[in-house]
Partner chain sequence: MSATVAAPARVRRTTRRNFDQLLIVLVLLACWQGAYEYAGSVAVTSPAGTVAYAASMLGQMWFWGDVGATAIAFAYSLLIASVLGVALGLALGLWRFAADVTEPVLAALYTIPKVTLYPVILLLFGLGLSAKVAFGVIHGVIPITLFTLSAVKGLPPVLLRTARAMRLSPVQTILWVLTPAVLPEIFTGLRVGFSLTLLGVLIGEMFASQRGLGFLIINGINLHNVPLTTAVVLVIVLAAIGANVALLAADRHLRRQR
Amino acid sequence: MNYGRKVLLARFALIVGAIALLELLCRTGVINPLTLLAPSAMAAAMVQVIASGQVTSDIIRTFSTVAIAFAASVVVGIAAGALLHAIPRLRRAMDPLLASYYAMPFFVFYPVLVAFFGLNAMPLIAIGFAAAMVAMLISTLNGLDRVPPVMLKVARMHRLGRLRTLFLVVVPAAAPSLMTGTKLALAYAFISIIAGEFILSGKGLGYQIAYAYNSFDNRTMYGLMLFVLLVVTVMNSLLHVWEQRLLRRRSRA
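Would you be able to provide this chain's structure on its own in the form predicted on its own?
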């Protein structure tokens, strides 16, 4: 058994063990069921709530909002990172702002965004985009910084054009950092939009979780929380698998 498979099995065993321990503590009454439901009860509540169809429109709204914010943040983040990398003077001017960017509370701009875009999904999309884009930008800069100069010299020696150098040399060399940025952008988009719906919105999964919390409906609240957790975990795992394939392909090359 190789090292990677051992790590995967150890990670799986740790997760299963933690879930089993939590189930035991909840079922024996050590943890008050009014405070936390057992994992099996959460799963049953999730299936019941999703199957009822009462949150279908909220699921569509949340996921579409996240998808738009995530896609825009990846595209703009890569483009902005490439631009800053190509203009060192501009990058030096922006470095202090990027270093302190996440100290800024994005939600304080919600009233301004509502004034610009109105009471629709656009303010939340803007918040998700603002949270995710800079993570993609920074990862793009890190990836471009790590492209070996010798590879660019070899490309020039073979008289490759800019586009061929970009797709055959730069992108493969920067791919691991770009994948890291993609995973971070997805996480930041989900976190900011779910939190925005929880605090600011009247629709979406975040709103439904907040409504269930305020109504003391623990089954619905934990069921929806488990659903969001599973979706994000699956999506992040798929990106991780893709990243590992890129790394293996790069090592073979």
Given for the second form:
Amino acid sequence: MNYGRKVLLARFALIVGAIALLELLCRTGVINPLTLLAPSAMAAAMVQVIASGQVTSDIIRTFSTVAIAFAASVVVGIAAGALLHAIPRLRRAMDPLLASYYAMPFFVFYPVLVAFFGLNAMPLIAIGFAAAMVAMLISTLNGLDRVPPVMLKVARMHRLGRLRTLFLVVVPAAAPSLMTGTKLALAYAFISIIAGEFILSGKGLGYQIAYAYNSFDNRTMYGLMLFVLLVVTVMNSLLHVWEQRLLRRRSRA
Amino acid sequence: MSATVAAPARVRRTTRRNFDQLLIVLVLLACWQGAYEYAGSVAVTSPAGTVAYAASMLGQMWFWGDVGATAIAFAYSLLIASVLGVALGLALGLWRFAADVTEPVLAALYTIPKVTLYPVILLLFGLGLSAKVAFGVIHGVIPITLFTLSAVKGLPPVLLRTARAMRLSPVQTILWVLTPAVLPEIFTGLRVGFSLTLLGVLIGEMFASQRGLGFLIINGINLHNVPLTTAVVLVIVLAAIGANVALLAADRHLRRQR
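Okay, that one was the form predicted on its own. Can I see the form predicted together with its partner chain too?
First the chain shown before, then all remaining chains and molecules of the complex.
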């Protein structure tokens, strides 16, 4: 058995073990079922809630909101990152702002946004965009910084045009950072949009979880919670696998 | 000689940078004022009004009571998250297999929307200080672990080989090789953890507390007390940015020393 296999197996065992332990603690009554449902019950509740169709519109709402915020933040983040990289003076001036951006608990701006746009998807898109875009921007800057100057010199020696330099040299060299940015942007968009739905919203998965909590509907609450966690984890794992494949191809090349 | 020639240029550069930064602050303030003009006082108070309100708030006892509540919860959270995160990161970093096994799991945990866990935290810890601290810790501990872990993993192997070649004992290796080599990265992790822990504590206060700055915000939202909300947000943002700028300076200082 090679090393990679062993790592995967151990990881699998770790996760399964943790879930089994939780199940055991819940079934034996060490953890009060009013506090935490057993994982099996949670999964059953999830299937039931999803199959009943009563949250389908909320699922669509949340995912479309995340998709819009994510797409916008990736496009704008890359463009703004490239712009800042091209204008060092602007970048130096923006530097303290960028460095402190995530120190700001910016979801507190969410109520202000609701007052601005009304209680619809717009403030959620805005807060998701605000959370995700800067991560993409910073990753873009990092990526552009890490393009080895020697590669650019080689590109010049081969007399590559601007576009070809960009797509054949700069983008591949910056790809790992761009990947990281994409992953962060997706996660941050999800986190802030669900948080926004929690605080103030009439629709969406976050709202439904908060609603179930307030009406002591533990089964729905844990079912939806599990659903959100599963979806986010699966999406991130897919991006992670894709990233690893990109990196492997690079190291082979 | 060259230093005396370079000095005025450096001063000029710094002045220009300060000027640019001032310009950006002014642009942000103008945006704020514009938002106020557009939406009116039902959504946001004007910059001048907010500063005036915040100044009067800073002179009142109740406000400092809430600051104290947040500060205590934050201090506990940061302490627990730092100790736990650094210890876990060091252990995993030195044990390569465990690191490879757990790193994607930790990264996945980092990206889940932890707000969804708030009912669980509430049910486990009840309302009050411990729930806030728990919220802060779950937000802060994973980035600190991941930064520490990658610092130890990214350690140039030549350092450890040199330590072995010089027949340093494990304690000496940790003390004189490992610690100085990973300290800047760990500090970066702590800086990031600092922000996220604060965020976690504030979220915890918004949902699970009757005291603290987060509670003031959510209370202001519920009572439609726009001046209060905006002023508290301003104070938090300024404090967070101030702390971050100080930590960033310390961070850069550490890195330069190496």
